[in-house]
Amino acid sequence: MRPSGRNFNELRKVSIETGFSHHAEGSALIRMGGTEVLCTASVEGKVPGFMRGQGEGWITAEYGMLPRATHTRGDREAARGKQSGRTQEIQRLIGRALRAVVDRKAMGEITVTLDCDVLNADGGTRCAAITGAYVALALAFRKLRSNNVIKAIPFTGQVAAVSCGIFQGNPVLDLDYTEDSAADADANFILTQGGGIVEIQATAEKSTFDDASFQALLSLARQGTAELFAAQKAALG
């Protein structure tokens, strides 16, 4: 039995609330168990200098955690004067995940910035951020289309992310903090609804894992993301 009482292939309770931020072009508050991430999409009518004149849009992301999102207070990175390597790695991952399912030529020269702020952390924050950011981006695209800024929604697919791991020798889906901190191995799977793999981050924490274990984790991730795709669609109506 897992510490949470869940079955090995069971997600934590998932909810996605849209329109949480009153001013952003798109926003979604995603809850996965005790993890809560506010994702907002902000639109600018320009692209970074390195992309000017190419007729393509740009999607980027920023990620951060509130000081008491975790069990003990963490310093604000702004107060330290620089972002941690973890923060930079995660926000680049979020940007890559969303760009993987967007036709940026169909965007025109605009930038969408996805801000993913962790309100409460209980494991899987980067995966929740990617899953919620897709919804926020979809809402921003709808607003751009309704304002005739773009002709059509430029998505080429749907993307979501989930963590899996080897806990007490068993493959399990959607690790919470208790499992993540004690896992033999853990992995983050970023997948598309069409079956594509955007990125996999897999690490042996206490012991290595074999091909069969990896395939078991991938199978669990596909099952979990199928449920997350459905939650995204329900949130978007």
Contents of the next structure:
6 protein chains.
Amino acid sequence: MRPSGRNFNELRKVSIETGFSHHAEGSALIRMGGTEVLCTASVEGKVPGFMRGQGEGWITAEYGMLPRATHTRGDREAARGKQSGRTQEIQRLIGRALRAVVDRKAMGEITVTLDCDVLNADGGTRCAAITGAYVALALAFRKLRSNNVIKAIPFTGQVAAVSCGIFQGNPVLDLDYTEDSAADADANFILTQGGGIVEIQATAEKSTFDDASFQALLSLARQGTAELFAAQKAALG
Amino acid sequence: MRPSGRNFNELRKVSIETGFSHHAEGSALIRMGGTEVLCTASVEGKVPGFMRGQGEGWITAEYGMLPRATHTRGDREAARGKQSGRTQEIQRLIGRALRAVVDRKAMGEITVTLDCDVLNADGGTRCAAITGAYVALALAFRKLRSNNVIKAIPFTGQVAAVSCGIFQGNPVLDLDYTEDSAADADANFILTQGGGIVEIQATAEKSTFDDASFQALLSLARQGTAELFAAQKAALG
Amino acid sequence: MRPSGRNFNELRKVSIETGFSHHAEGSALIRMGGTEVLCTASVEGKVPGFMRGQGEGWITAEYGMLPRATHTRGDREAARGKQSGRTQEIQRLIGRALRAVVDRKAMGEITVTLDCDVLNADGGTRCAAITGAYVALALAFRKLRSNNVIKAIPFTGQVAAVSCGIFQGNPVLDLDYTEDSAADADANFILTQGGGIVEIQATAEKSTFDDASFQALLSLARQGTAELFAAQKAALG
Amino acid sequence: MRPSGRNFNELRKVSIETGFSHHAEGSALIRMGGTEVLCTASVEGKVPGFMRGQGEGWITAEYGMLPRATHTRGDREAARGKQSGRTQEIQRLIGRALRAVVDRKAMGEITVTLDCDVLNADGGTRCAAITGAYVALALAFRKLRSNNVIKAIPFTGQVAAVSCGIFQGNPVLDLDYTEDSAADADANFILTQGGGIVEIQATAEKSTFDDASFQALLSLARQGTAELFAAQKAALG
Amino acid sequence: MRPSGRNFNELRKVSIETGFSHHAEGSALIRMGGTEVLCTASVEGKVPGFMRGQGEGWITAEYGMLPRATHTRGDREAARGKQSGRTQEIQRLIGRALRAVVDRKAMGEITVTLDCDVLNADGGTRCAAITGAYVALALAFRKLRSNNVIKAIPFTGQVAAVSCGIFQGNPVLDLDYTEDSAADADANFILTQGGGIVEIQATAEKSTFDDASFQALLSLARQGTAELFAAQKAALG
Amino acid sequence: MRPSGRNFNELRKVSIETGFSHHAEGSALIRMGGTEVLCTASVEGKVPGFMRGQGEGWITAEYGMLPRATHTRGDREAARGKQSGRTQEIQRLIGRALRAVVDRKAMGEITVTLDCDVLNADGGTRCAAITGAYVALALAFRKLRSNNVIKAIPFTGQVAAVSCGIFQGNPVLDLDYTEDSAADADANFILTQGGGIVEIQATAEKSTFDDASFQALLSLARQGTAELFAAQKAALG
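Alright, leaving the form predicted alone aside, put up the form predicted in complex with another copy of the chain.
Everything in the complex follows now, all chains and molecules, and the chain you saw is the first one.
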């Protein structure tokens, strides 16, 4: 029995609200149960120095958490003067995930920055951020196309992410905070609609796990992302 | 004629939504027109080192702006590794404003941190932050009282803030971004319900101004804060 | 009765010594009682990147305090690796104050940096810094004119600053440290000779105050700055 | 055909030299082809603040690369004033990997810090670091046991790591730099001798990959780590 | 012929003014020609953590230069966020120099911090700082003795410093900025009155030099410090 | 009697191994007894901004110590976020030492960075770094000449460094850690083969010393560097 009463292969309630941010070229406020992440896509008409003159675009991400998104208040990273290792790891992951489904040559030399800020946290924030960032990026691409900056939407695939884990010995889909903090193992799967793997991060927490368990988690992730792809499509109209 | 069509002494539409943050002891999402600030109050059962053993509580504030709260994306302060002078100035101001209406001896040795994060910006964010932080703090005090941590709500007054400015030669209430960036002068007034002044910051932008103009701005601020006091009360039920 | 025996509307002894710094284009060592601030003006033949090509000059300020300018030694900000919020607030204020009385188009694309370093502190250092910086800037302008870099002195007004406060219930002029640390409220007024307001920062410390008290402080500030304008003129010969 | 002429399931030449560091409680200089990492284990008789009083030990890792370990010189992180996101990600990974095979209750309240410094880099430095750190840690545990600080060696398993990737369409074992920079996908596997998974990080580089390819990489990793477990045992005598 | 017209073994005009700082336990404003350094001694009734419980005192130094102490304005180290290598080197040198002539056991567990801030620079600032810091420290010791914190002045010697160099082929005493920037070699000598060497730092600038030249510089330094010892005594009355 | 049993004028066993670094243009792993420093020379085809267009090359150095090069583990400077004053002092010294024996006009506008990383420490690391860096630089110069980047090896002299000290009242050559931490005084001598002085840093530790003692140390250093010049030549073949 899961603490939330959910079935082992049941996602939390998902909603994706577009337009929450007034100024961004694209924005999506994604809610997965109690986890809420505001994803914005900001377009800039140039690329970073190390990429100039190559005729390719760039997609990058930054991640943050409001100090009181969590049960007890965390330090504000801006006040402490540096981003934690965890924050940097997550924002690098988000950037890689989105770049994996974009034809950057088709973008031209522009940069899209995806800011993913956690307003409320209940586990799975990095996966929610990736799933929401895809929507924000899609909206920004549409705006660029309608402004004739790009000719076609340069996506090469649709990407979403979900966490799975082994909780009290059983593989379960979409861990919330209560499950996550007590899991034997957890894994984040970033997958594409056609069955591709973009990134897998699987970690033993309480104990190591075997290949069969891993396989079960991957299957759950395929089920979960199928629902997330549908939610993304619905949000994009 | 103001760009928004508002009367010279007309506030923008104000709303204060409580409970937006799931975990904070108190929270208020304040909207003044297109400006949206999430204010949370977090309680910790001790005071900073420099205050220990004095039997008094402490109230402090931190301020941030999501990178894409603004028309063009701003740097993320956590990524840049330091808070700007402007950010520090604002968070010090918010802290002073709330401390001015609290009997800290009556709090006992606890700390309340007020986090004010701008989700969308359209001018007047520091004033909105103060007005919203009062509500978040009030909710936290109620929770502390119902938990018997404090005996009575330790407020000594009710505080709210509003900006006024001289726009195209005329004193106006509650500048939005368009007015703010073109104003001759602007001023932030932090006032209490009984007619007290907590803080005034008046600054010439395009040209200096005289004592009579200053007096007109103060009058407008008294009108504006009267409405804000009512909105705070309504939000607190 | 004031601790120093001064009358309620009496400034401390003011002196402004020019030329203390051997190398600066302009310098003024201002003494207001026990407060001593060395102000230097340094000219550079270009403007910061964000201002290039607009045909305007730039004036900026930095503020520091020697570690043992105060009763007990403070941390050296260079050793601690960052400037405090207070320091940044003050140096931003000094910069705004001086820019308010300069026609920056008439300067051409040069930068003047005003360094205000407190050698001895006894309250009112930011106000002394502004009053002294005006003199340092005036000397630098004279040098630029005599070198034919500018055709005319680009001041549009004369600026000085003074603090006032409510001490033991009474409005008084030019708080020293003893008064400042016990004041009910204090305010810094940055005013021009013709009656203009450049900036007002009024803050309740022990208790809020009403509009009439504020008016009394402003009147005192007008008296005080009248004397400071005279002292600036005397120093400039 | 691999650039190095190796078979698809062939490791580079592995050697592990103990005692390179004169002072450390345990040290191992691991070489995997042209990659050379010096791993040292340093023991301290207490745990970090957040763990005190729980009767458990702590194992943590730090990672660095000499500036000229690489083809072109990289910035020295100490001079730049911060560790890159990549460095932090790697050192967090090393720490997790070793903690996964240690019974920390059996350690008592001591800390072991594993420093992994890359002297020469040719791909796979994080995996080499983990494999070498296991040996350094084992030596430190032996020393602690012979000094009667611990009663028994607190390992719960043996851990090693290896990278695999899809190079020119084929799964291959133990990527060197040339392969790594041209791979379609790469994955780091941290595995235990009994068939357990400690951590998997699989990333699409040039294109996404499917579940069968992933399975092939995992098989290669099982073969590779079998050889590494033998090399560790040989080094430990 | 020296640019200043001085004889090869002639110091610049030296003056040492005590009491410039209002609050410090001891202070000395030393002038050597155009070089002016304000040295203050601040006493704190405890020692740093690494020295506690050993019954010894601690003497440390910090060094700074006002941004416009020099011909062209230098960056403010507090604004840049770190002290330069040069600054750290100098302040470590000053601390060692003074510790070399103090019996720290006789001090008891107190700390004296010597702040040496350059108000105007014309070469030789580190040597002037050491010579002035001795006077500031002596005054602080006197105050501690008259307050019965210490029984006797804990100096074991008298220390002063002077630079010498090879300018246009000739050994000269007390380089000013013009000479310093063109010298073939320069050396800083920190010497005690009884003929002791505390520290020597000799550096080839334009060309290496031989043992005889070094000997000539040391002789000049003995002459120069003899005069500085007298100036220190005069300042101390 | 010295703790190591060495004669008062006896160096520790010296060896210099070239080619330890796979990628650097020149590298030398120097061992002086238990002190081991890896020195690499990295060439870049441009000079820093402040030197551009002058037709001269630049030589700079960076210094680091692996955290467990020492008896007890030291903080990793990259993790702490800044280099210590000691590190900066040493790397500035290494850079000056090598620049003193190079004709930088003959280099053309290229930069050589000498990285000196201490793998094992037993006293005298900065001297070993200088002696080893000379060899690394010589190898890089040879490579540049064979690539026709420079016409001739631009050395103007051969440089090496050694520490001497007064240990239990006697002058001794090449202090190891045990001697260094108990010495009355120590000095680092950077000398050239023809009898030139590049830099001397002599410091009283336990007590001041006189001119005769200093002379004895300089004599020992001449003997020691004579052996080091021979070792450098042998390593360079």
